[in-house]
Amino acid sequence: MELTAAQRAQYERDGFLIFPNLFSQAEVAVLRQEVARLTDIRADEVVREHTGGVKSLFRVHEGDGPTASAPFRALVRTPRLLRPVQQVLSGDAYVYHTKINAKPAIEGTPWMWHQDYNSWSKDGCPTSNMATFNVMLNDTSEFSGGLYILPGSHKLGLLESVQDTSTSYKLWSIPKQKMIEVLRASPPPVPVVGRAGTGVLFHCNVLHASGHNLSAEDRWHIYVSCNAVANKPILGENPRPDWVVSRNWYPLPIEDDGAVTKAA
């Protein structure tokens, strides 16, 4: 899949693109079946809430490790996902990490306003030439804790952040007063909603957040975070583990667009 000139311009302006119904319901069914299997695994890559429920599943895109998954490995190599990433990063890319975020029905908690590059700059990535491709694994609404994106906020550059320790997975979020100032000076946030299979590509400096899941259905999304090969991190002492900051810096190849269902 090739982005058009209009889509490239929209990404530069807004910091994100939405692709409705990018993946079929048959593909989504395969991926959801994999999520059900992966949630039973006990490993560092499976981050759980204090209540024991799964918060996030990491490193599902590789061929080895406790959370290895053939369908998710196929997903990140499809031209529908990888080619737009290569275009916005202007060349070869690799997967920085994969993360499947859960928001259980009624109990799913918010992710506060943040920029992904606040964490990734601390990992040693020299520039913000990074992006994330999110694929919805459920029909998603504002009511079920969908994503919000602040259009054009990637142009603000990297903002000051503080570590949010209120969740089991630590997040560098924007301080409340600063975020209020940014919101008042910006266009309204865009709720990213749609059917399962919808894709969203967004810049690593775009401000985004998600709310509480108050619906009767669990909400699952996969976030495929990618880095330009030329932008690989300069790792310092005690870097975060491989399942958060991949050491596999080889260019990711585009493979079979139908491989997700074939891997079932």
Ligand code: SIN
Contents of the next structure:
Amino acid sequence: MELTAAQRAQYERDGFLIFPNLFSQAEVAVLRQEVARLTDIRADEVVREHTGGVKSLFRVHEGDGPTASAPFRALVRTPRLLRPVQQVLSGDAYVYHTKINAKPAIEGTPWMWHQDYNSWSKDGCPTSNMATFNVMLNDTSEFSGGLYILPGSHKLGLLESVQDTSTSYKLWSIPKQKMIEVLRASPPPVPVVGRAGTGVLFHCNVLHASGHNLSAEDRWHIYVSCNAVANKPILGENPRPDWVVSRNWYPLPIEDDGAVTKAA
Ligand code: SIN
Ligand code: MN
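One more: the block was the form predicted alone; return the form predicted together with ligand SIN.
Complete assembly follows, chain above in first position.
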């Protein structure tokens, strides 16, 4: 799938693009079945809430490791997902990490306002030539803890961040007073909602957050975070593990667009 000139201009302006119903319900069904299988795995790649439920499932895109999944490996290589990533990163890309985030019905907790590059700059990635492709694995509303994106906020550049420890995953987030200031000076955040299969591509400096899941259904999203091959991290002394900062920086090849359902 090739982004049009208008879509590329929109990405430049807003820092994100939404693709309603990009993946079919049949593809989503295959991926959801995989999520059900993966949630039983006990490994470092499966980050759990203090209560034991899954918060994030990492590294589902590779052919090896405890959380390997053929359908998710196929998903990241589809032209629908990978070609727009290559376009916005202006060349070869690789997967920095994949994570499937859960938000259980009634209990699923927020993700604080942050820029993904708050963390990735600390991993040693030299520039912000990075982006994430989010695919909704169930219908998502504001009420079920969908993302909010602050349009145009990637143009603020990298903001100072502090580590939020209020949830089970330590996240570099924007300090409260700074975020209040930014929100007051910005257009309203956009709630990113849609049917299962909807895709969202966003710049690593765009401010985003998500709220509580107050609905009756679990919310499942996959985040395929990508880096330009030319921007691989200069790793420091204690780099984060490979499942969150991939060392596989070979250019990801575009493969069969129909491979997700074939991998079932
Ligand atoms: C993220 O921004 O990394 C996750 C947000 C979410 O799952 O709602
Ligand atoms: Mn994020």
